[in-house]
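Starting off, we have a lone chain in the form predicted alone, written out as structure tokens.
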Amino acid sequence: VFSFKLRGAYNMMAKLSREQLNNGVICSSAGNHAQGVALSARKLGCDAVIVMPVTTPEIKWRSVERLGATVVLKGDSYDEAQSYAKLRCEQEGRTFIPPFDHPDIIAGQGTVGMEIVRQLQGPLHAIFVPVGGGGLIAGIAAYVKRVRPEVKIIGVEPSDANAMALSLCHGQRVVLEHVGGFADGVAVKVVGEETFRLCQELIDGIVLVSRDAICASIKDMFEENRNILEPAGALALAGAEAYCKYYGLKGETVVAISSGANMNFDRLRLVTELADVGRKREAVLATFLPEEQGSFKKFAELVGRMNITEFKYRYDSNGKEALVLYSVGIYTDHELKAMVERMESSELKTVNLTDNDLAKDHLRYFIGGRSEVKDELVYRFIFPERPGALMNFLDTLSPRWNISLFHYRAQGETGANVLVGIQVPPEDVDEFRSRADNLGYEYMSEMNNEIYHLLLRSPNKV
């Protein structure tokens, strides 16, 4: 099933009585746990029902069906699918197989740690483990700290899905309001109760990594081994590299666990776009050029020997300055800084957009689109990837208010990242927010994002 999840599911299900197996099992999952339960059920000869959100890509639920389980698509989110699964569990007398928060699940995942210790007899500095709900790292830590207590156990989380890091910092489980969905295998709002207890006691720390760094590690793994990891599967590799670089670690043995390879093919486009940014092989910038003859040539001279990998420009007949968006490849921090200083010294304002997700996901495609729109509010919405999601949005907010901007970009996630501009008079703001809340889609304001003002607002108003 191309994931470690089989270990925990099978370990728990193999301990069920024959009567429990005859009554069947049920779980809720949007991915790898579902396949682990389905395959375990087939091996143990029991009936399995897998409840998945309706937003689950067809390739994933088809894979579960091929393993012999019954798939039920229910709810727009994992929480709704889980609630239905637990209700049906009680009604039908099935056994619920949780994804991470159960001693048998944790023990099953911990066999990864046992194999590492058996295969690596020499010195071992640290094991880097991807963290979602915490089952894998809790199991590995429980085993390794018992037999090799000197080995560091370090968790790795995406910076926008850091439930374990925040929970350890606050000394109690923290529920995230928003969870980034790029590394969907670890996108959980709250870690498990038992997994948190074990992590508090046993692990040595958490490393947070960006989406760009994850993409860079996916590319590195492909180039070196011709294997394609899913984002959660490359998480530990990105964390290990960041840790070793930060602490200047050399000559030490470390292990990074590649936990899964269930990559959605349509997500590879985004991975290729961001991988070079993550390895600092490409930077994304914006520069203001005067709308006059010769300015483009002057710009190219200032870029110098750096390689331009992307360039976007649109003539603005109403403006005295043009905004160009471009990318440069193969650079060092010193080279990039020197180029930006050359631009600034020539009175060409330049902004580095490399670390701004709004710019990379949306605004780099809006060249020539700066204008002053009255009462415009700009938000990022996460649309569920299912038929009717757009009409549901429009029925809620339009034609009550005019939509002034709309950019959708598929990223191979269960939710689509959509940038929306809406003209809402000040007296309607409370009503707008109430409707947006009732819509049920996650959303966040981008009104304070300086890159929005730079790229989309009229230059006279910036």
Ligand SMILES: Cc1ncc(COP(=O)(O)O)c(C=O)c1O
Given for the second form:
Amino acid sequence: VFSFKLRGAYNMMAKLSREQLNNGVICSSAGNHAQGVALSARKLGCDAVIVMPVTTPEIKWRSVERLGATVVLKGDSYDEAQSYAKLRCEQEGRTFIPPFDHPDIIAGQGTVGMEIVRQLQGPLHAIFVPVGGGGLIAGIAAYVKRVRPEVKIIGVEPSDANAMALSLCHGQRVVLEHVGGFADGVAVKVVGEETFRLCQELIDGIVLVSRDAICASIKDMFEENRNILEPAGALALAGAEAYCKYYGLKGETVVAISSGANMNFDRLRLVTELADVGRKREAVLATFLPEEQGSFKKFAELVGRMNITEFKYRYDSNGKEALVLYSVGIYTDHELKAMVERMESSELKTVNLTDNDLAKDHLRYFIGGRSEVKDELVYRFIFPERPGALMNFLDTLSPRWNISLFHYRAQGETGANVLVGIQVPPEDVDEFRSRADNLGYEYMSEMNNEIYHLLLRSPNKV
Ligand SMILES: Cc1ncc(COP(=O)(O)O)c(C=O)c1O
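The structure above corresponds to the form predicted alone; please give the structure of the form predicted together with this ligand next.
Expanding to the full complex; the earlier chain stays at the top.
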């Protein structure tokens, strides 16, 4: 099933009595746990119902169905799917198989730790483990700390899905309001009770990593082994690398768990785009050039020997300054800094966009789009991936207010990340917010992002 999740599910289900197996099992999951439960049920000869949110991409529920389970699509979110699964569990006497928070699930995932210890008998500095709900790390820590207490167990989370790091910091389980969906295998709002208890007692720390760093690790793994990991599967590798670099670790043995390879193929486009940024091999920049003859040549001279990997320019009849968006292949931070300084000292305002997700996901595609739009508000909305999501959005907000900007590029994520500009007069802002809240899509303002003002607002006001 291309992930470790089979271990926990099978361990729990193999311990059920024949009578329990005859009554069947049920679980709710939009991902790898579903496949683990489905395959275990087939091996153990029991009936499995898997409840998935209606937004689950077809490719995911089809692969579960192919393993012989009955898929029920119910609810808009994981929480709704879970409530329905628990209800059916009571009504039908099925056993609920949770994704992480159960001693048998934790023990099953812990077999990963047992295998590492058996296969690596020499000195071992640390094991890096991806963390979602915490089942895998709790199981590995419980086993390894018993037999090799000197080995550090370090969790790795995406910096925008850091439920375990925050919970450990506050000494209690924290519920995240927003969870980044890029590494969907570990995108949980709250970690388990038992997994948290074990992590508090046993693990040595958590490393947080960016989306770019995860992409860079996916590329490294591909280049080394020709394997393609899913984002959650490459998380630990990214964390191990950041940790070793930070502590200047050399000559030590560390293990990073590559936990899954259920990569949505469409997402590879984004991964390849971000991988070089994550490795600092490519930087994304914007430079403002006076709209006059010879500017372009001067710009090219200042770029010097840096290798331009992407370049976008469009004449702007309203502007005194042209905006050039480009990427350069970089060799060292020093060379990049020197180039930006060359631009600045020739009075060519230059902005490094490399760490700005709004620029990388949306604004770099908007060349030539700068204008002064009255009462414009700009938000990022996360549209659920289901037919009708756009119509629902438009029905709620338009034609009441004019849409002044819209950018969406499919990136194979669970929710579509859409940038929307909308003209809302000040007296309508409260009504707009209440309608946007009722829509039920996650959204966040980008009005304070200076890059939006720089790249999209009128050049005359720059
Ligand atoms: C590929 C992958 N890695 C890591 C995890 C995290 O596991 P846990 O929820 O036990 O922390 C998951 C969970 O589904 C996963 O699918």
